[in-house]
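To begin, one chain is listed below as structure tokens, in the form predicted on its own.
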Amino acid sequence: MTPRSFLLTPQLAEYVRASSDPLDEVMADLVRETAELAARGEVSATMQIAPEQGVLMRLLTTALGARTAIEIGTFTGFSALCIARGLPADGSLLCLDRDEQVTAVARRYWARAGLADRIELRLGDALPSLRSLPAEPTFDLAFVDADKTGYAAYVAELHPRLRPNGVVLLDNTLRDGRVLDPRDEDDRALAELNAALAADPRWETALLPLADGLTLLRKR
């Protein structure tokens, strides 16, 4: 199934796609290879963000004239994609992810798209990969969408290295609803970050019902 937000049915996710600008060709394509591909148990659905959820953020992008972006997280690539296309053309997108065979349907789909010049991958361990980099205002936008128990760690790393008004988006904020009534690690990790962050005055903060829940970060 094409993912969607949870909070949707089918037949109004249809309809919020309909009402959007659609994905351009190489956009369908990937989505559509990725779900071949869960179909089969060789990844997981879950791990795909939506199709709506994507539209938005290359939007997002453009909107905030974003030309530097950072990606915590990258799957088979469908959100650098979307990320990619909005940044201007000398643009730059950093993706940090350490699977180096669901990352090779990345990097198919960038170059078709014409964006491979854009986008850099480096493999390995999200986490001391961000630490590696200057502790400094670089990006403008960034995008988090891997181990959950991390995220309060990657939040913290990138404060020094977003510029200020910068953007974090954060997926996966709600949990199927779960962070309520928290049933594992994950849930819980993610609870008790969406109360820190709407406490935390470094950050207006804006957690939107999207997809699983997509938090927006503005650095003050």
Ligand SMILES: C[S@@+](CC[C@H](N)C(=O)[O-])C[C@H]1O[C@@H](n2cnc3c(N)ncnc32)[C@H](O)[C@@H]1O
Contents of the next structure:
Amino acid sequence: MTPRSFLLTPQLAEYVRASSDPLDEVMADLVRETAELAARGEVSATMQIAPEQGVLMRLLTTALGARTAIEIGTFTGFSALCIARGLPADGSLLCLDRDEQVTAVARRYWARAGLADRIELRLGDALPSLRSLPAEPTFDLAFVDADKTGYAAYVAELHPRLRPNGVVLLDNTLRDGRVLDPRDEDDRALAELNAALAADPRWETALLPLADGLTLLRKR
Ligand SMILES: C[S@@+](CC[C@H](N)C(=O)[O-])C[C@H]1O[C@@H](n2cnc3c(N)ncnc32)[C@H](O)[C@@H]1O
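And the form predicted in complex with the ligand, for comparison with the form predicted on its own?
Every chain and every other molecule in the complex is listed next, the one we just looked at coming first.
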């Protein structure tokens, strides 16, 4: 099953997709292959972002004029493909993930899309990888979609590495609605982070009820 916005019925999710730009052939094939891997129990079925979110992220990357981007949590590479598609020819995307097996799928699709030279994948725990980058404004855009209890530290480490007006996108900030009634530490981590960000004057914050909740942070 393809992931979808949880607040929409399946019919409305179909309508939303049909009323937006379609996925290109490589993106659609990657969504299909990931769904097949999930159906065989080889990867988790809930990891990949929804197609409508990917289309938005590609549009945002281009509209923001982003040239340098970073992603934390890459999996089979769909969100990275969407960001990289929105970058200019001399743009770059740094992907951080610790899973060599799933990111091998990602590398295959990036090569097929002709984007392999625009994307660098660093394998390992994301927080030390992020901390090893110079603490100076480097990135125009960041996407965070890894371990939920790590988000607060990722946001803290991204702040000095983001250019002024740079944007961070945080995935799963509604936790299927459970931020209202957290049931586990991942839910609690996101509920606490959402409250902290809404009160943090360093960021302009908008939480969109798209997919599983997508928060946009603009560095003031
Ligand atoms: C939800 S999936 C990312 C989905 C991806 N954005 C997409 O649209 O296909 C989360 C990914 O984060 C990675 N991950 C989780 N915790 C991590 C950590 N501490 N360091 C590095 N990678 C991590 C997992 O290996 C997994 O591939």
